[in-house]
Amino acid sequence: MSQTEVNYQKKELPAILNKVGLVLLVVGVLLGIIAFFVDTTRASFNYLVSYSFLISIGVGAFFLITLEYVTDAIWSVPIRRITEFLAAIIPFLAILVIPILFNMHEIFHWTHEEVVAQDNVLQGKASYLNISFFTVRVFAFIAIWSFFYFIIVRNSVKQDSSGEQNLTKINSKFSAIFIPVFAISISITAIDLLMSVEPHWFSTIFGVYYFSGTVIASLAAVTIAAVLLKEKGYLPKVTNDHLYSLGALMFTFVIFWAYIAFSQYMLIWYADLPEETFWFLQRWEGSWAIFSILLIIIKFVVPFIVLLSRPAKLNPKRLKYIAVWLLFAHLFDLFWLVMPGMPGMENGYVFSWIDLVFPIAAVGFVIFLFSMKAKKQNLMPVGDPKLKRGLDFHL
């Protein structure tokens, strides 16, 4: 499939996009450095939230790429390059995780030997929850994700010029291997980074909970980029039918997230075991109760109502706004998961400017990385043999 056959003309994204991303990134990084000097503990907890958020967008986007190859989907081919740009976050995770590794004592109290020595529960988990094994797991998963990312995205980009159909088959095989690897690695990552903030608590469904939010966040990021590019004339052949499919997937995973969240809560409530219930009880203490109620409204009630009707999913403007809303909802969810575990925040939330710093840097990083990738590559996989059928897709 050549560029001529699909009549694709590469256009440069506005230079202002690159500048906006860079400014947000620089401002966020500078404020973040100040935050670590002002309050190391709070900065560390907030950094963990934003790092988990970037994992959701990057690894979640790559999951969507591999899902397309495995299912042989047609409709998503014209917007696959967007997901590839977002998945470019993955290799940078190895660098971005360093502040967490240097501040583990601030975040995870299972890293304190004197605490473990006096706690039978932590002693029983010490073979898993220790700094060395934690670090190995973190870098091992990033290495595995990066390995698959480089192979699959390299083949996709190479196909733009070569048009080799065999590259699609190769990517399909690697994607089939990646899916179960992703399921295991994203679950363990959720346990390591988020659930171990409170190591006495456990939930067998927590990995799936984070997975559902990850998919929502990645779909929302793809939707925002796709709608904006279409509005500005960069993807003129992407139709509302393509956007409808993104809206339908967001709607599906909003319901799936709510199902998993309720299942986790209901099973723990029904069993009524003290070693499980205390985690939820803490989130009903003081102002955290307001956060808990808001989470239900922000991440389920509002998007469910907005995306329920068919016309809503065919409306690019509405999809764009609800996608931004869902990105915020996922960040809010991660904040709700992590911050009650911070010393001094157990009984209620106390505002600090530090809470706003790292999300600014994260958004700036994603915008800057996206714009840099868009400069070097086509916005559509013009060599994919399924692209023509993808562009002709209709509901």
Given for the second form:
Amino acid sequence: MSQTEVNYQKKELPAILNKVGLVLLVVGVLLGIIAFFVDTTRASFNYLVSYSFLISIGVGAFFLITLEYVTDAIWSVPIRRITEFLAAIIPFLAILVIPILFNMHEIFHWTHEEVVAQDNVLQGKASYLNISFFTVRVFAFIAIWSFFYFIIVRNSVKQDSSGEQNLTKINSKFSAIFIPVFAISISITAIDLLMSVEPHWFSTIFGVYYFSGTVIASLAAVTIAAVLLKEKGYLPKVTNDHLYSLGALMFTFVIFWAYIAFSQYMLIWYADLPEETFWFLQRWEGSWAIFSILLIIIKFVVPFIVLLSRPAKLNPKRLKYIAVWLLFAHLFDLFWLVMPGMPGMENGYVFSWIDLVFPIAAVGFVIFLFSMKAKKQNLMPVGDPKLKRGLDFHL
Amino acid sequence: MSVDYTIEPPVVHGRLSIAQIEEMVVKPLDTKPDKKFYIAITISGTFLMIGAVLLLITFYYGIGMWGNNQPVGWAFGIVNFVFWIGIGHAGTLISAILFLLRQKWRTGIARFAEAMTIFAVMCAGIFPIIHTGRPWLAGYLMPYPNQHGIWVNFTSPLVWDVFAVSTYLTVSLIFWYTGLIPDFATLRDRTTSKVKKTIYSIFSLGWRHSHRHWQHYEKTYTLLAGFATPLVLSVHTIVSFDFAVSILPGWHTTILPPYFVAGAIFSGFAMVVTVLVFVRKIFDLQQIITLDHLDKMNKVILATSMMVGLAYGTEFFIAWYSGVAVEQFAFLNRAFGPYTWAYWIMVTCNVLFPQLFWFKKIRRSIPMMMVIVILVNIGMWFERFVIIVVSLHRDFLPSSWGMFIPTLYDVGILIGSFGLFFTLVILFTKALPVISISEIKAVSDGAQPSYHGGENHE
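Right, the form predicted alone is done, so what does the form predicted in complex with its partner chain look like?
The complete assembly is shown below, putting the previous chain first.
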């Protein structure tokens, strides 16, 4: 497959994109630093929310890439490079995690030795929940994700010029190995970062819960980028049929998330064991109850209705808006998971400007990274042997 | 073997013509049953009769004939129920979910898998009813206003089961029948026998293969697939609720719904592979149900095996992490208690042996895959045994601890359910086309819109 056949001519993304990303990032980071000085606890908790959000987009996007290789998917090939740009977040996680490691005392009360000393349950968990093992796990997972990321994306980019079929085969093999590794690492990440904020609470489904949101967030990010690029003419021959599958997958995972969330809630509510219910009761205190109700509406009811019909999934405009909505929904979900555990917020939500700061930085970071990647590389995997079939794809 | 990614691999091998496909699929229906058929049906019929006799004895004397006791009130009856429901999941997964995922290879195996779904659900349905000990009162499971003012307990997941399974059976039947309509028309147009023509005419509902018919058909099929997809996931979810809503350690764990669904797909695919290997050989369908099909199915088995393995691991880890003593005990007791053998059969059969499917050679070797899928079937039965019996036999009070030992009747009725299942499967292969003729034609060489004489494959 030569480049001429797919007629791809690289067009530079507008410079404004880069600038917008950079401005948001710088503003977000500066405000973030101020936030850490003003209220360290609140800033740390918020930082954790945004960090988990970035893991969702980056690692989730990479999971989508590996899924394409493993299942020999065709339709997603023309937009795979976009997904690769988003997965570029992965190596940066090693730097992004540092503020959390320095503020663990603010977030995780199992790091306080005097608390653990008086708590039998936490003593039992101490061999798992301790600072050194936690740090090892965090960096080990980032290293593993980065390892697969560099191999697979490098091969994909190399294919742009060489068009070698064998690279696809190698990537398929690495992807098959990555998926079980991903399943284990994302589950443990969910337990470490999100569940252990309330170290007494436990739920076996929690890893799946975070995974479902992760897929929603990464699909939404891919959809936003794909629709915007297609609208501006950067992705020739990508049709609404390609976007349809993104819409259908978002729809599927919205339902999947609701299924997992319902299972978790219903089983705990039904069994009514105090060691489990307190976590949900916490999220029913004061104004948190409003958040709990809103979560169902924002993350399930609205996207379900919007994406249900077939024409909706073929309508790029609608897909774009609902994708933005779903990204927000995932952020909202993470906020709901983490923030009620913050000291001082037990009785209900109290507004603070700090809550808005880190998402701005996160969004700015993703936009900036995307535009930097787009400068160097083609927006389509032009050497992929499946690209022509991908462009020919029709529903 | 190097793969060319630039072309679409053919689903049907050997470049069969449309007429050849039709002949190949319809052949078992046109020919008289041979010796092999009678041998097979005799064996499965014998098993069925064994089960039927033991069941009648159970009805006469009561379920005291079984090994159930205090504290193990749920044993083989519920184990078998969950096992068969699980087997029934592959059919709808293949026919509905793979349809929505646009997997063309599903066409070769969908009809057969759907039939197996229906038979498996029928087998499953027997057990909760006989397990109550008074099967003649089963009518009360359906909520209807009656003179006695007796209502079901709507907050009980056992009642949700009744709704879920009966809905599932109904929708599966409709889905299966909808797919059969064009094939009934084909059979009607081929047959020379008057009796057969009348029967096929009735069931084909006046199908004439017209453009408009196809348009309606496609739309209906897509809609039914959309309905069936959440349904298939909900059935095993609700089965898992039977256990997970309780407060029994080992049963009450939030991961149970997705874990049961993954396990159901796992066991269902294993059963479909088990049967398909024979069917494609006996009826000479190797060009339609190819090694590629089996390869892909084995990949699904591998993937779901790892999902199940992840769930085992998560349960174990969280039991420790929870810090709840009874929870920790329940899991240690599973692995190292009196039923340790059952636990390790489950782990090796479900998680270790399927890992062999990482190798392409093994995924494509018929004898190897036969061994592995049969082990998976065994392992998945034991999984339910471990969950149900092993969790029950150690009650909260050590004075209430007990052991469960199956009796001849327990084992015999299980064998009988296999007899029923395989009898239905064998009869099906002679009564209806085991492969969807119309769907296979649509994915054979030359049916693609981009086809211009086949130069791609020369």
